[in-house]
Amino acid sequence: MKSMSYEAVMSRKNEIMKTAVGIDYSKFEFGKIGFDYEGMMANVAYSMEEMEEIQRRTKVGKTPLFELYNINKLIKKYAEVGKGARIFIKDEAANASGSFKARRAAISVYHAKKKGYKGVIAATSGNYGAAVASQAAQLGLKCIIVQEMYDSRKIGQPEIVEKARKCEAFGAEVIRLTVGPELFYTFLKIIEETGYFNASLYTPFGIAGVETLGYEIAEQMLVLEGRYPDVVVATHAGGGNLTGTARGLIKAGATSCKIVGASVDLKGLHMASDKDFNRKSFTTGHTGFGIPFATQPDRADVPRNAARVLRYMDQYITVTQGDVFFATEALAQMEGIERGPAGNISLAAAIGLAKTLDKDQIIVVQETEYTGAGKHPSPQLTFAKQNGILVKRGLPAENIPGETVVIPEHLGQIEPTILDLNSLKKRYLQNALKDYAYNDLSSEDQNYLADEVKLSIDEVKSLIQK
């Protein structure tokens, strides 16, 4: 009999996935600190022509893209004259299971079923978790759904309950933790226990399910507009989302379009905090993940992450809760279309840029998702004020995240904040370099790493020795 205690089963968490994932990385890593990225995609990911066959079987894909009108006039009123950019919404709620992660589940539950596992299992606090329950209820495989859902008093977020709820409903089964080490340890002892195939956001599978979604809007917008998008923002928080947009636009042909991700700024907020767990509005799509997914990929759930958005990020730009929950209002009363809020902080980033950028430029906000009870902005701000956050009207720059929530009173009040995103590639190879000085690298390693920052090798010298 194995040890299940804590130590004995993360020792082993590196033979735990590679039964539960089916992929042995080793293969791909070279040199110091090498690893042949692209080689891992093209080893294992499908095609396009594929990709968009096996998601058509499940409902997923193919969804619309609009032009914000009302919004878009909003925005020209508080912007100077020739600018106030166009910006185009892609309704991913219309998915099975109502959010872009629906195209990341689908492959990933193709691919179990295809190599005869029994179940998937994805450890996840909600959207992803509804589409790997939804997808293994259209191809009769089992699901548990591992969700970091309370703080040690036993009370979770409205969103988080809502997301449970869907899991269910699709019929998986959830195991509800509270917020901890145990999440991973768990998770590791259930899918060795199982032998289910461990469906996380990271794998290639998943990261090239999303690769459908940058395709199908430079395909889109060739229709509606005969040209590509000029902007396209991408939610980003573990990375998956932007990494697979990116790499589908790519592969379309629109390879001159800005990459822009966007998170909400909960800066000072420790996301493993049972005291912090409850003082946030948003329980993805923030800086809590977005940065250190950024700087340490790896940190993942497999062992190597295939989300690097550092390969792929033109800009890093960060809202308020405020102006999350002011874009979620404005799309519902000013559009007719209620979403949910995660992919309204893509929305809130792009009314900021919008305002800074041409009228004749195009920005694509990639995603919406579905809403329900406990995402609304109205639980969600009761919650938070039940937690003693201070909820009120005014200037975004009021917020303070845990301790208030500032919404702005127009929309003239939302100002993105840019982040440096050479303070994060830096940070990145500071991770990438902690056991290696970078002159002792092979010139194939020191290669790898530029790749790694979308940056020359003369580029990276010069960021390291700053």
Ligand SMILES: Cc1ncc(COP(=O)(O)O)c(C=O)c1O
Given for the second form:
Amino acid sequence: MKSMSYEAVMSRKNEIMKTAVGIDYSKFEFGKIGFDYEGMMANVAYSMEEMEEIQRRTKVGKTPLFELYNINKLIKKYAEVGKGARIFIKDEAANASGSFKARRAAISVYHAKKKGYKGVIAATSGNYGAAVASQAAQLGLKCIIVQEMYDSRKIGQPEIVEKARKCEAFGAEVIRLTVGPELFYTFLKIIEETGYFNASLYTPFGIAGVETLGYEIAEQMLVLEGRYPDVVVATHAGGGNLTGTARGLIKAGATSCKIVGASVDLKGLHMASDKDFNRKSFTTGHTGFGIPFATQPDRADVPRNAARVLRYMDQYITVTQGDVFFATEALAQMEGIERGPAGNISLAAAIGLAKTLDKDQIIVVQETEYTGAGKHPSPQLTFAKQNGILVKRGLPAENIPGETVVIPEHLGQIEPTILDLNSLKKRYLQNALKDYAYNDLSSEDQNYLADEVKLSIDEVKSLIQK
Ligand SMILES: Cc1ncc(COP(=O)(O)O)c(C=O)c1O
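What about the form predicted in complex with the named molecule, after the form predicted on its own?
What follows is the whole complex; the chain from before opens it.
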């Protein structure tokens, strides 16, 4: 009998994961730090045509793309003459299970079935659990979702509580945990006990599954406007959304489209803290995930994360929680559609950005999710107040994560904050180099690092020396 103690299970981590995803990551590693990312994506993932067919069979993809006529008109009122770009949304709520995460889950669950696994397991408190459960239901596989759901008082964020119900509605078993380090241990233990496939968010299957999203945006814009968009805004947390979308756009030929990441600013809140866990209104798409995953992508539950945003991101914008509540209300009351908070992070960023761009420019926003009982502004703001957060109207600059949610009074007040991408790239490089000196690296390793941060070798050198 194997020991199931915390230490014993953690020490078997690598072998458990290898059996549970079936990928030998070491085949792609080289030099001191390098790994052949494109080689991994080409060898492990499915082709675009295969993915489109896999997704079609389980009600994923080919989602609509609309122009926001009324919001666009209002933006022009707050922009200088000649400014005010047009915003379109890619409506991912139309996927089975209601979010873009279905694209990832469709490919992972298909792969699990093909390889003969009896079930799938995922550790997530977000839309991905529902997406995996919905796909597993359609392919006749068992499904376990491990959720970090409560603080130590056993109180759960309304959005996470709702998500557990949704997973169960699709027939999955949900294991509800309190916030803390036991998540990974429990996850590993269940994988080992069941022999199920680890439908990790970060495998090449999952990330490639999102490529169809970027590909569709490019194809649909060609039909609608005869050209590719100038900018695509993607909500960024763990990085799969932005990475997959950017790769899909490039595969479709939209190589000069600018890729903008958007996150809610939750500076000062600690994601693993029992106290802070319920002091945020947004459970994803925030800087608490977005910054660490950008600067240290391999902190994921697989040895090499296929989501690597600094390879693709041209700009990183943050918005406040209040901005997102405003964008959610504007979408509902001006455009007649309600969508979930995660996608409206990108919408808020795009509203700010549109005011600064020329009026003939086109921005596509990824509306990545449905809305529902726990995601609406009303339960979210009530929950915030119950947790001692002050909710009021006013200037976005008055937002203090964990203390206030300040909703702008008018659209003119939404101003995106543009983060210094080079300082994130520098942090990535420091993390990747760890104990190695840059000058001791081979040219292959140096090229790898340059690709990782979308810079030339000379630019990397000067950034490291700064
Ligand atoms: C609806 C929605 N949009 C965007 C994101 C961000 O995606 P990623 O984690 O791939 O960056 C998530 C992830 O939790 C999500 O559920």
